[in-house]
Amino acid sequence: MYTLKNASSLKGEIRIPGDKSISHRAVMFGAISKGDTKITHFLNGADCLSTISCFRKLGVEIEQFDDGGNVDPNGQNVIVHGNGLHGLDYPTEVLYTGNSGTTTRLISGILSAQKFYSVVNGDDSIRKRPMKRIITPLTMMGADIVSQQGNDCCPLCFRGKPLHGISYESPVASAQVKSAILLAGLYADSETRVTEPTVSRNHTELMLKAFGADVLSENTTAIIKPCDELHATQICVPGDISSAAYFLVAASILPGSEVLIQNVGINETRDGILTVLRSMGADITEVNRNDNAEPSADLLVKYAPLHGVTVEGDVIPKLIDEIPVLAVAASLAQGTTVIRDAAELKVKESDRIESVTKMLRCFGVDVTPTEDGMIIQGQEALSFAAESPIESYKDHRIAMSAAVAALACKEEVPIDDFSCVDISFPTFQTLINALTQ
């Protein structure tokens, strides 16, 4: 449980976990190169150390350090000693995935093209998670994948075969799928190719390259040749924007605040967030801009009075996890929020439409939920009536968004099931202290 009062206003610098996308990729890339990639700012979450914990079942020596060269399972410095493409080892037991969609549907595309066999499970919400999704094209490729229940979700069970190169046509925008497809195509025979029906996220293209893989982009089709062997590389990780959002609302929903959040990654395929916000009135300034292959700059908030806009179309992909707290800042903006095109939210670690429309009505917003998204009614305040706590339902981004929401509440709010923020953020609370002293 964990209870929040409200905040007058948030002010100070923050440095934010490193990003959640770019942190598991930077592991398994650098797991099936040869030598040594050394990664910075690693996120130490639950689903990136569970990448971790699934690539040492494989056989990959991984280590952790602290900021002075100590070993630290918690250190952010990471040297994975690459085995090469073709280097994995049988694994001897389960490759257990915890809450990580990202490691269970990246993993997949590896596993479907290893010479042996392996089964992947993660816990209560990955086994309820389609992966259809990504057991489609990858069987296209000549993969052998076993849903164990028959029900196309994990336990997933992998027969290692050749595969390959495919054109597939997406019917959904998601980096997981393309990425799971175009790891898969590192080891087919042919071109793979993967079009979707706007961009998804392009950390797996951007790094792959940075590995020496051939692969390009055009348009929204992304396209990878067979690869003798990765190199290794160095990584230094951004912040991850889906974690500054948090902070990004609050700021511009908390009169007089003022925060600088130092090193955020700003892909454009990420970028969303900013996008909508300052559609919506939002005070961000960049600052110390760095266009390295994943850009990253300082994000100076200020307080400014927020507006309802219509958030659909190309945007969606773009800002998909921060809807949770994106909904937050639309409940205190002046107007009508709408948001469409949104229905992955359902497949999330919760049905997302459902749970961000529980938690907002506990605040005693006018919040209606539809097939696609929601429709938000803004208000001059949020008060918290409810006779129990607010149910997380075990998703970090529904617990950290309701979090956001308290600090706006006159009340007192108690949040259940908290801990599960250390999915991608375990220095939640301890920014949020420092932001309201």
Given for the second form:
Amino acid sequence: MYTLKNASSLKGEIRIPGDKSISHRAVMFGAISKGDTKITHFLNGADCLSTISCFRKLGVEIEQFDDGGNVDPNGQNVIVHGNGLHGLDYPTEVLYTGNSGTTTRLISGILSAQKFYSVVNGDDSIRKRPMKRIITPLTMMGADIVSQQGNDCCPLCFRGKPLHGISYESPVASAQVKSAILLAGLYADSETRVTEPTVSRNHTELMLKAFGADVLSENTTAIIKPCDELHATQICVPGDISSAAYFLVAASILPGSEVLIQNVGINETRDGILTVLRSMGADITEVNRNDNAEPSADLLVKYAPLHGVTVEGDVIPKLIDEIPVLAVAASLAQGTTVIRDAAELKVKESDRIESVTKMLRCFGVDVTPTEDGMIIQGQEALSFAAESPIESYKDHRIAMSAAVAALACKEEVPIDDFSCVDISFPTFQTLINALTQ
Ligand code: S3P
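I've shown you the form predicted on its own. Could you give me the structure of the form predicted in complex with shikimate-3-phosphate?
The next block holds the full complex; its first chain is the one shown before.
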């Protein structure tokens, strides 16, 4: 349980943890490369630690260090001693992916091509999440995958097979699906193409290139050629824009706030929250921009009155994980906000159309769930009158979005099962405390 008090404003400068998507990929791609991959500002969230644990079970040596170079199981500096593309070992245990959809789906692309048998399983949430979206294309490539309970969910059993290249039209814009196919494509006998309805995050394409793979993006299609070997590299993980989003919204809705968020990843396939918050009237400035393959910048956010907007179409995959906290911003914006084309919300860590609706209603917000989003009526203030604590549904993004709403609410707000924030943002409470001092 975490109880939050009203904060009149947020002030200060913070450094947020490393990007979750990039941290996962750095470990995975390092594991199947030749040589030592050095990762800095790695996210020590439970999800990325699940990725490390799975690759250790596949025989990869992975070390974590603190900034002073001492061995530290929670260190943000990681060395992956890669086994090469064909060097993973047979795992004697189930590969447990915890709550992590990214670990589950991406590792599936790799396991499909290995010469051994393996089993992937995760927590209650993972066991409900749809895996048909990866089973279908990977099977088309020749993979042998069985959903143990016949429900197209985890546990999944892989019997490694030789794979062939395919040209796949994905029905969903999903980086996890795209990445699973591209990773399998590294092992295929010919080129593999994935076309999406709209472009999803492109971290896999950018990072595989840095590891030496022949990968190309043409509009909404990603193309990969089979590869003999990947080569270790150095990855500096930028701060996670999905984690920055809580502070972008909190500072935008609390009068008098001014927060500088250092080193935030602003990859153009991830920056939808900046586009939409600015279109609502938010005052967010980029300073110290760094144009690496994964660009980053410090973001200065100041309080500004917001107004409602319609959020739809191509921007949705660019902010899909930020919709819960965007909904909090919409609750305090002038006018109505309509979110549509976001049916993917239903298959996240929780059904986020339902969980966001229920969470906002606890704050007295007028919100109508729809098939592919929600309609939110902005109001002057939030209030909390419920007898029981707000539920997080053990979904980290719901927990943190509720915390942001709580900061703007005059009553004290208890939030249940708050420890799930460790999935992506273990320092969330520390940073809230630092900015509300
Ligand atoms: C992720 C992709 C997104 C996102 C998830 C992380 C990734 O999911 O919601 O939190 O790292 O590839 P989909 O690709 O399924 O939309």
